[in-house]
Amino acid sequence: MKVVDILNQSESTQFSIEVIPPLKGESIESIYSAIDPLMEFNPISINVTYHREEYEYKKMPDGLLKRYSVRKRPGTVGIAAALKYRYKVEPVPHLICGGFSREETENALIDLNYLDIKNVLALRGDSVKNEKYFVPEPEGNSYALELIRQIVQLNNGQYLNEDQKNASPSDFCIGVAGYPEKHFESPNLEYDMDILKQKVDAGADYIVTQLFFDNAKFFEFEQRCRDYGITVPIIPGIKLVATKKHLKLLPSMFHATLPEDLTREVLKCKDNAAVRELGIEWAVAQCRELKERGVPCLHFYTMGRSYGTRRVAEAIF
């Protein structure tokens, strides 16, 4: 079932989670062990992230350096299929522009269609480590907007090979990312909102936000979307503060600010066990307010850990 249909048919706030593929060589059991404790809360979907390749350099006998790619977290499509048939829950594999040609993207979509996976999250993706700016693949999509258009074309039965005979259309539901504090590369909020409106107009069915810790920022973002004529469901993204290192890590990795009150309380904690309890309390308060305001779903960035998310879900659902 399409995520957007579940959201539109639901009268109460739903629950969804996001997991990270295990490192290459590790068992999928690590994914199952993170999801099993959360299944009693009936998640409507499980997002599966995609991590593009990283590059390493090896010194050759002639003294020159040779660059080669390393895929440290493969398996997004395979994991999505495993989750669908193990848990009977809709998986939402992430599709990214980086590292894919348009033909490779089309082939991935065909595989997902064969597996009866009907939901995807369309993202540009990050730049390669050590590259200052995002560089698309040759013959690849440069922006999420282009990726969305390719998915919509496939939904209309339009393949890259224009001479394709008897082409079967796909039927993907497309989610996209939204940024309550704007995308870090956007020059301002207005520009960021214009890009989001273009993605929705191109065919995006719903929005999942970047993580945030101040609900006021989400409510402002939500209202701004409505003022722009964006009417699709908007799902807030939640992540729990769990260690003191998060005070530096979360702003640098996700470009999300932490409220002064939260920062001050984290610094008072004597150890990370106390930080984790504080993070749970903060997230519970966040989610209660969001639920009271009628958000369609609460999406948790679990990062492969279920304890904190379970504690919050017990309090909220």
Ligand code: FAD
Given for the second form:
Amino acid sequence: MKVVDILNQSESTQFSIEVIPPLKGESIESIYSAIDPLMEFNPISINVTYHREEYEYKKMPDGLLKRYSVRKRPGTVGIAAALKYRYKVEPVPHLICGGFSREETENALIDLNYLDIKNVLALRGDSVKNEKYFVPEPEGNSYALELIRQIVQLNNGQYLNEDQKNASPSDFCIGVAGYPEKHFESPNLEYDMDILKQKVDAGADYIVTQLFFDNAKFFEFEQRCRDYGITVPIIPGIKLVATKKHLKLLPSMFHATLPEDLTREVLKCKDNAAVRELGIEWAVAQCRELKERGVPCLHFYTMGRSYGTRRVAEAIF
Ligand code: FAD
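Same protein, different state: after the form predicted alone, show the form predicted together with flavin-adenine dinucleotide.
Then the entire complex follows, led off by the chain already shown.
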């Protein structure tokens, strides 16, 4: 079933989670053991992130360095299919522009269609590690907007090869990313909102937000979207602060601000076990308010760990 249909048919706030593929060579069991403890809260969907290749250098016998491309967390499409099979839940594989030609994207969409996977999250993706700016593939999509257009074209039975005979249409539900604190490359909030509106007008069915720790930022973002005529469901993304390192990591990786009072309390914690408890308390308070305000779903970035998310889910659902 399409995520947007589930959301539109639900009368209460739903629960969804996001997992990351294991490192290459690790077993899929690590994903199952992160998901199993959360299944009793009936997630409507499980997102599976997509990770770009990284470059590594190896010294050759002649002393020169050779550059290798390695995808450290492969398997998004396979994991999505495995989750559908094992849990009978809607998987939402992420699709990114980076590293893909349009042809490869089309082939991935065809695979997903054959697997009866109905939902995707369409993203530009991050730049390759150590590259300052995002660089699209020569024959690839440059922005999420172009990827959405490609998926919509396939939904209309239009393949890249216009002469394709007997082309059968796909029927993907398309989620996209939104940024309560603006995307870090956007010059200002208005520009960011304009891009988001274009993504929705192009065919995005719903929005999942970047993680945030101050609900006021989410409510302002939601209002801005509505003022811009964006009417699709907006799902807040929740991440639990769990270690002192997060004070630096979360702003640098996700461009999310941590409120002063949360930061102060984290600094007062004597160890990471205390930070974890504080993070759970903070997320419970955040989720209670979001639920009271009627958000359609709470989406948890589990990062492969279930303990904190489970504690929050116990308090909220
Ligand atoms: P876009 O919407 O394309 O925007 C990127 C930037 O370009 C913005 O600054 C925007 O203003 C600008 N822009 C967009 N369109 C145009 C245009 N037509 N002309 C000019 N400027 C434009 N990353 C991964 O690598 N893998 C994942 O699995 C993943 N999952 C994510 C899930 C969620 C819910 C979120 C919020 C983020 C996720 N990310 C993931 C991170 C995401 O890929 C990055 O934030 C990336 O930098 C932007 O992706 P986007 O889809 O928002 O890009």
